[in-house]
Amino acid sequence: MMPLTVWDVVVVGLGPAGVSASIQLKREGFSVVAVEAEKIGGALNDASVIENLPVCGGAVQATEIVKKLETSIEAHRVGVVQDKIYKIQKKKEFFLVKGHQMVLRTKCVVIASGLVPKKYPDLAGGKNIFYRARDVGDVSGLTLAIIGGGDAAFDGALRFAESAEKVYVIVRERPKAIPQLVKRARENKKIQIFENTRIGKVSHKRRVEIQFDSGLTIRGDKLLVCVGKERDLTLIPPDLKRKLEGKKLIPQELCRGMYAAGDFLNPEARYISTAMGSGIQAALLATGYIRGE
């Protein structure tokens, strides 16, 4: 547990937005501690290849970008602690950032905690049901079913098709993923796409069985559910939570001294470049707040 002191800034989450914010704030000369519940990189830990980051000069493995983020954090000597933040309280002169292992006092907070997966109706996670690609594990020689039609579903299909025996992608209507991903999936002989498909029932005892309304049943060893993501607003103060519930777009300044960044700020634009830019902007807003500008 870290000593109870007053930090200039606590950054919640170390995806691309949180890393960018933390580094900028350190460069401004502030005392910064970043809190990460799992691994640096955030949603990058669920991705395979990144192609839309111009500075990389083309396609690059997501793991390589994660390594660069880790190196940058170390190079700028950002203090990092591993904990899950469950509540942020605003006091008169500071914020209390409460985790399961520690409580931090800070003048300012940057929330870059990303998003949480939406759950499929009546389908909890389990031994062979997963909501994040990073949790699926080894699929060598196995059959994987994926529910979803967005980038995450098709990126996951291409990623796991490298080792799986078969990958099914089940899309409620038509694919919403970018055309390049869909085209590659269609061309991959290991991937079978079911479009305009309604699921009637999913059972998962020893194996996963998915029954379509049409009467067709497919079977697999594991199931990855990619039906969207949403903000987890439970950590912010209740009055602020009520104001933000149901909103697609929220202000970057949630209240004086508390700023949003990354996917938490804009769930509709889940790109590394926009996340990094919003992280820098959050850091600049925090800088102005601390200095009274």
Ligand SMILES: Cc1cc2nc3c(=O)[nH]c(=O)nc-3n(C[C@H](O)[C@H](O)[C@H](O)COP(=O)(O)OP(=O)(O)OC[C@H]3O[C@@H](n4cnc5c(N)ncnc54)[C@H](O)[C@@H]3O)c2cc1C
Second form
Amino acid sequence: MMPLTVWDVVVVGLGPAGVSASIQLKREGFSVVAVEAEKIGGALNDASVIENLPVCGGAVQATEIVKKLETSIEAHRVGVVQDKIYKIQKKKEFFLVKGHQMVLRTKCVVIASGLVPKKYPDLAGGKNIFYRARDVGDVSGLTLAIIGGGDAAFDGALRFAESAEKVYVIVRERPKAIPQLVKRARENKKIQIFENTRIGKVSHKRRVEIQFDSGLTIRGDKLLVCVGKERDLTLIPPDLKRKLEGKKLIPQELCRGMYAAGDFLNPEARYISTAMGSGIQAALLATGYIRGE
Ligand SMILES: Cc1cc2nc3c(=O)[nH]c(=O)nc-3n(C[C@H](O)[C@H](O)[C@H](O)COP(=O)(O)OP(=O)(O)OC[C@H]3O[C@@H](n4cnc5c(N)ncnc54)[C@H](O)[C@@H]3O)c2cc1C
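Alt. form predicted in complex with the ligand, vs. the form predicted on its own above:
In what comes next, the whole complex appears, and the chain from above leads the way.
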């Protein structure tokens, strides 16, 4: 019988953190498999313009950065598997990484699975309710309502205002997005910002209807909800999961041989550069572990 392959490292997620970790590990000469459930680039697939990456020399479309990440993965010959990992089990000498299509054995795991959108109470995603900009689709000539006051809400408002007829941004208190984005949104005639609002009820049938406690009701064709993000710990082994639950700060070494990177590690510092830096750092820790240093 053929012995089963034990990989040096499995990287879960191919956003900026997972891509950086995978490349660094390949350069160290390890056998690496990167597993991506959806699309290389991760959360960047929801972003429009990126202005804070100095190596880009100015503002660039997020799609351009996604292309560069794809090219880098190819150039470094990182093996990519399209699958969603649902469980990681720690065995005596290796980890079992279980996806819906395959099971991988590996000495080491890097978890770079990012964050998942927080749900608005009693509001499941559906026909015209979305939690990620990439899922909203075409809004030409439509009215889009956005709930949220952070960067994702304002980035979405500016992006969709290019084609939508009207964009409403509904903010519970004051906008928390970076001032540049808020200023641009305020100057955009298609965008109307409602601040210090309390939403009473959201109903959605053919159209979306949002009733404020003040009595005002606004209607739209689609609703994008951007009320924050959180870690999805379902794939983490149960004993470890119990230790991490409810914590903002977690150690990068989750246990010997398992390392966290990117937004999953730093949910309070959700930036491409921090994701990439912690991806490299996770790769260095994995390298030391595999080499017994
Ligand atoms: C609208 C928006 C605008 C932004 N603008 C900026 C900006 O201007 N500047 C900036 O620096 N940052 C910006 N960001 C943040 C930046 O995109 C993130 O910080 C960065 O993408 C995080 O990288 P990551 O690799 O940690 O996670 P992600 O990019 O979230 O990647 C995680 C990947 O893991 C995959 N995955 C998850 N679970 C599994 C699983 N179980 N199995 C397999 N794969 C899995 C996901 O499909 C995803 O592709 C923005 C984000 C958004 C949403």
